[in-house]
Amino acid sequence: MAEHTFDVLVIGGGITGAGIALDAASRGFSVALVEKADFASGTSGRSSRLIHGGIRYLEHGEVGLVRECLRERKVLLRLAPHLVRPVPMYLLAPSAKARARYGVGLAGYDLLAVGRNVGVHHRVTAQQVRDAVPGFGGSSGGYRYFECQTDDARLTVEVARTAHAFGAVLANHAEVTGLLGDGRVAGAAVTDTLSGEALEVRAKVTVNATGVWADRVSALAGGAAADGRPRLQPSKGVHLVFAPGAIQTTAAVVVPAAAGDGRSVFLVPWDDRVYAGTTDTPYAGDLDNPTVETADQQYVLAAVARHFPAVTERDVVASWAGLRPLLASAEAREPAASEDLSRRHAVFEGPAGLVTISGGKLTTYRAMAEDLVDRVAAAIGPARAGRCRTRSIPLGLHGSAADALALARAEAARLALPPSAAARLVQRYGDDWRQAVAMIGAEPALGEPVIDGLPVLKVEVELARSREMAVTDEDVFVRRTRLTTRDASVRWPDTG
């Protein structure tokens, strides 16, 4: 990266910045991405994992967010169909007020989806709940919906591979410690966090794109607001894992939060098991390591055991908490209630050479990306940009997933693998399924568990370090193989 000047620096290896990254390399540009810790450790690892439309955001009359949202999640689905993967929803309504209130809201949803929707809604009976979801206490009939799922840490990753393969340079461990030039921002100053060692990259317009983080980024070169105020506002959300078997369900469920705040709790199965979430409280503390406090835990944990009586807090067996990079309402003195706060994103310009990126969503990091290329383009030169190209580029896999995953199964057979892990493989790393099988047949131990009882591979673990960066063990374990989700207790294994 010091050897050249970059078109364009992008400073943060989340969703927002992986997609900028593919965006503008896509393009024609020259690209560089750096990252101070790993790609996907900030928001885009500790999300609720769901690409879906934001149905919450038509009661706050965001009727164009929803509409970007359900068409981004139209694109994601069928760019990453082994990652982005359809998830029934129930959305209980125990009262006639509740049914009618979120049948006109389900009603106007499917029409904005229309021509992209996953799946149309229609009513559901107590029974019908019970049928799908097998461990609920209650006697609430309801909805039934579709949004999509995904590994959101994998598909970070994934966008920031094709990025590579389009000619962008990445570096994850790699912290900005300054802004480069006088008056015009001219690049960054980096620290490999890992060797110590310090360089300057250099670009023509540098991107801000770190989340949660970018006040912290554009005070580097003397670009707060202009009223001293910060632009974010975080919000901590805060998810629980369940042990398999603890809540049985079929199907994700949204049930009342017991608060009686008017937000409701997601309930969503993960392979043999099922998370919670999430909370939606304003943030003060430290923007690296934000924790699961026993008020958000008690929280989570009192809307799951209102609908399943026998969970306890003994069931859970992994908790994760992210912040959300919100943007502060500009005409508000005192700080607004996080989920009054706008989900859209917002981009600044300024000072010159600097171009910052806050807010938005996992669903729409692509439209995001768009947008803010967009105006770089324009301020390189747009004689030299492409259009944007994001919309047709697979991110991972060429083709059918149901194709994938025949032919995947085939060769697990022929190799005496579980089914399931010709699925894992596909899911996880889509056409490189056959580059893992491969390996597997060459070297058989790595189609072992690396911890008995849970689906992860050793194959994995190869892959995470020779496909995906992964360079610490928290990389490996935390996320790309996210054995500490499944798992708090687990200790990460000696890989070497």
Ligand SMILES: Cc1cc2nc3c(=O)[nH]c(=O)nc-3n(C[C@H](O)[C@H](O)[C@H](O)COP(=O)(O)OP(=O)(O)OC[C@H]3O[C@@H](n4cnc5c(N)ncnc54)[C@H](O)[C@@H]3O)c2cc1C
Contents of the next structure:
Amino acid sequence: MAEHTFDVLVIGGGITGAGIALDAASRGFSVALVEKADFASGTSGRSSRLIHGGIRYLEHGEVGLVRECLRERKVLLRLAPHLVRPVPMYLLAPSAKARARYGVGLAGYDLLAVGRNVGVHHRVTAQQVRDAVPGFGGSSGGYRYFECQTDDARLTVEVARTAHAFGAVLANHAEVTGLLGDGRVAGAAVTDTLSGEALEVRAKVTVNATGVWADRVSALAGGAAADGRPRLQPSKGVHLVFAPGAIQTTAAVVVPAAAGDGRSVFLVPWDDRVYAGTTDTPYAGDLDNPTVETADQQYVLAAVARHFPAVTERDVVASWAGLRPLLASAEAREPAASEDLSRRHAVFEGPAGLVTISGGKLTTYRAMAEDLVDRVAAAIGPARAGRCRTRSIPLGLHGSAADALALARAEAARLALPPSAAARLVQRYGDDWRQAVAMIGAEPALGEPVIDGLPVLKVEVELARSREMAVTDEDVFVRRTRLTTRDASVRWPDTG
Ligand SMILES: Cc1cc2nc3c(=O)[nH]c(=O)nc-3n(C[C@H](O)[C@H](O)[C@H](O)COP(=O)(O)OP(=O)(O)OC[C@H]3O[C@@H](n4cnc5c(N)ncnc54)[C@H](O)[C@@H]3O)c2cc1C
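After the form predicted alone, can we look at the form predicted together with this ligand?
Everything in the complex follows now, all chains and molecules, and the chain you saw is the first one.
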């Protein structure tokens, strides 16, 4: 990285930075990306993992935003059908008023989704919810509609890998500690956080895609955001993971929060378990280590227990907390109710050579990247590069997921692996399920679980390091394999 001057240096290896690296590299720009910890170690590995049409934004009349979310959901279903999968959602409507409100909203949603819908909504009774979701103890019906779910950290890694395939140079555990240039930003001073080595990465345009850290990185430029006025107002959201069997459902359920604050809590199936969230509270603490506080846990648990009476605190086996990079409203720099703040993204240009992108959603990362790289291309010289191509670049799987699954099942049977292992390998590695199976074929022990009782296979640890730039055990077990979001009590083996 220190040997070249790149067209674009991206700071931040979350979904936003990875998406920008892919967009810019696939247009023909030379691209470097540096990430201070690990890919998706920030918000992009701590979300609700939904690729959603943004039905909630209809309440605020944000029709344009809903349209964008629906369009991007459809694009992602096509580009990464192994990683982005439809999930039915049961939206509970506890009163006639709520039923009427949701009914109108979902009708509008389906209308906006024409041509890009996963499935239309319909009314359900409480009994139908109980039939679909054993253990549901509520008395209200509601509506069934569809969203998509993903593994946010794996989606981020796959986008980063695809950027690399187009020539982008990526480094994790590489922190930007200063910006180069005098007046005009000309790249960044970077420290390898594992070795301590310092290097300078030069670029024509530097992109600050550091999520909730964006104000800090902008301030390094001594310009624009150095006026001290924060552009961001982070908001914390937590999720709890429930033990296998505590809540049995293959559909997601949206229940009203017990606090009576008008919010909803989502329960989402995740392999053999369910996670639930989230909270939404203004946050001013340590950006690197947001934690799940007792009050956060109680908020989510109360909503869950109200509708699933058998569930208690003892069923919680893991949790995570993430920070939303919400844009502070221009006039109200002081804390405001974070749900009112815009979920849109914004691009700030300046000082010369530095572009900052903030806000947005996992769902809309591709559109955000397109918007940003259009501006970067105009700055570098439009003649240099092609048009945005990311609507047609597959993210790790060419062809249909069903075809890949059928082939993988046959191969897995040949190696005496369970069908669930085949599905797991396709859903996590796309086309590279073949590589995983070949590795198991050569060394059968790689087909065994890393920890008895959990579905993570030993081959995944190998792939995390050889295929996905995992450097530390935390990279492997927290983000690549998601072992700790399944069960926080497991001690992972030292894989050096
Ligand atoms: C609780 C919660 C639930 C959510 N659920 C959903 C959902 O279901 N669907 C959806 O679409 N969206 C959801 N979102 C929003 C979505 O997750 C975020 O908008 C998105 O992940 C932000 O990505 P990012 O790349 O901008 O930020 P991040 O993922 O935080 O990436 C920024 C990166 O910059 C790195 N960095 C910081 N400083 C430096 C530096 N000096 N040098 C180098 N690197 C640096 C950080 O380490 C980090 O990895 C949710 C958010 C939260 C908090």
